[in-house]
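Take a look at this single chain in structure tokens; it is the form predicted alone.
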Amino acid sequence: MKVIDHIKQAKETLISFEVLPPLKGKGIEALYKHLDPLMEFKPSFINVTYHRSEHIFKKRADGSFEKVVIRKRPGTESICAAIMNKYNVDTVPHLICGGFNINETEDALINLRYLGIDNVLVLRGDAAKNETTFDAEPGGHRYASELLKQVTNLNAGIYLEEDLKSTQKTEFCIGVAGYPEKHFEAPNMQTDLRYLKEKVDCGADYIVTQMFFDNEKFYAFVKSCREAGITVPIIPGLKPIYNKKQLTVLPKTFHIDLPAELANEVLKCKTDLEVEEIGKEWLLAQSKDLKKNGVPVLHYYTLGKPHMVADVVRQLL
């Protein structure tokens, strides 16, 4: 079922989770172990992230260097299918610009359709490792809006090969990302909202946000979206704090603020277990408030800490 249909049919706030695919060379058992404690809550869908390929340089025998492209977490399409098969739950693979040309993207979408997956989250993706700016792959997309247009073209039966006859239309439900605290590359929030509205106008069905720790920033973001004419559902993205290092890592990596009250409580902690308790309390309070205010879905970034998220959701439901 499509994400948008889950939302339309829901009588109360839904639950969803986000996971990483296994590293190359690892089995899928660790991912199942990660998901097992979360499935008791009957999530409406599971997002599966994707990270772009990386370039490394390997030294040849003659002393020169060879540029090699590697993907550390391949197989997102098959991982989504495996999750659907094991748990009978809908999945949402992330589809990114970085590291793919338009033909590879079309092939990935065709494979997803064959597997019975009818949801995608369309993202530009990050810059390549050790690079400060995003560069499109040769023959690839530079912006998420361009990638989104390719998906909507397939939904209309328009493929890259113009001479194809009697093509079948895909039926992808398309999600896009939103940033309550502004995308770090946007000069201001107004510009960021304009780009977001362009994606919605191009066919996005819903928005899922970057993580945030201050609900008031989410509510202000939703209000600004509505005032800008963005009417699609907006799903809040939530993540637990579980160690002191995150006080510096999260703002630096994701360009977000942590509330002073939360940071001060974490700084008082002497162990990571104490931080986890603070993190769970904060996440539960956020979740209760968002649910009370009628958000369509609570989307949890579970990466690394499924039991923390499970403890919170168990108290919430």
Contents of the next structure:
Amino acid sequence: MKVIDHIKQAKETLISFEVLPPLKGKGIEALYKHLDPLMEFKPSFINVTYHRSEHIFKKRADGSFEKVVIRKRPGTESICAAIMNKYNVDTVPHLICGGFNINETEDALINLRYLGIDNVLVLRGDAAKNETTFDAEPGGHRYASELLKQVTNLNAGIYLEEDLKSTQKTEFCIGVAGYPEKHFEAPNMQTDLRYLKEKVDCGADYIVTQMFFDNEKFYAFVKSCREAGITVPIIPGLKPIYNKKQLTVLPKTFHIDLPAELANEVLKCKTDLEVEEIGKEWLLAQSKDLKKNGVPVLHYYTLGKPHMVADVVRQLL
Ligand code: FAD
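The block above covers the form predicted alone; next, return the form predicted together with flavin-adenine dinucleotide (FAD).
Following is the full complex, with the preceding chain placed first.
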């Protein structure tokens, strides 16, 4: 079922989770172990992230270096199918522009359709590791909005080969990313919102946000979106904080702020277990407030901490 239909049919705030595919060389069992404690909350859908290839330099015996392409977490599409099969829950694979040309993107979408997957979260992706700016693949997309147009074309039965006849239309429900604290490359919020509106005008059904720790920033973002004429549902993305390092890692990696009150409480902690308790309290307070304010879905980035998310959701429901 499509994410947008889950939202339309819902009488109250829904729950969804986001997971990463296993590291190459690891089995799927660890992922099931991660998801098992979360399934009692009957998530409406589970997102699976996409991780592009990286280039590394391997030293040869003669001392020279060889450029090698590695992919640490392959298998987004098949992980989605496995989760659907095991738990009978809808999944949302993330699909990125980076590393794909348009033919490969079309093949990926056709595969998703064969697997019975109705949803995609359409993203640009970040710059490849060791590179400073995002560069599109030759013959690939530069922005999420371009990728989105390819998906809506397929939804209209328009494939890349123009002379294909009697084509089957795909029926993907399309999500896109939004940034309550602005995308880090955008010169200002207004420009970022203009491009977000472009994604919605191109056919995005809903927006899911970057994580944030201050609900007021989310409410201000929703207000600005509505003022800009963006009417689709906006799903808040939430993540627990669980160690002190995150006080610097999260702002650096995701270009977000951590409120002083939260940062001060974390700094007082002597162990990571104490930080987890603070993280859970903060996430629960955020979740309760968002639910009270009628958000359509609470989307949790579970990322290695399913027990923390489970403790929070149990107290929320
Ligand atoms: P876009 O919407 O293309 O925007 C990128 C930048 O370009 C923005 O600054 C925007 O303002 C600007 N822009 C947009 N359109 C135009 C235009 N036409 N002309 C000029 N400028 C323009 N990354 C992964 O690799 N894998 C994942 O699984 C993944 N999941 C994510 C899930 C969520 C919910 C979020 C919020 C992010 C996720 N990301 C993921 C990270 C994401 O790929 C990066 O944040 C990336 O830098 C931007 O992606 P986007 O889809 O928002 O890009």
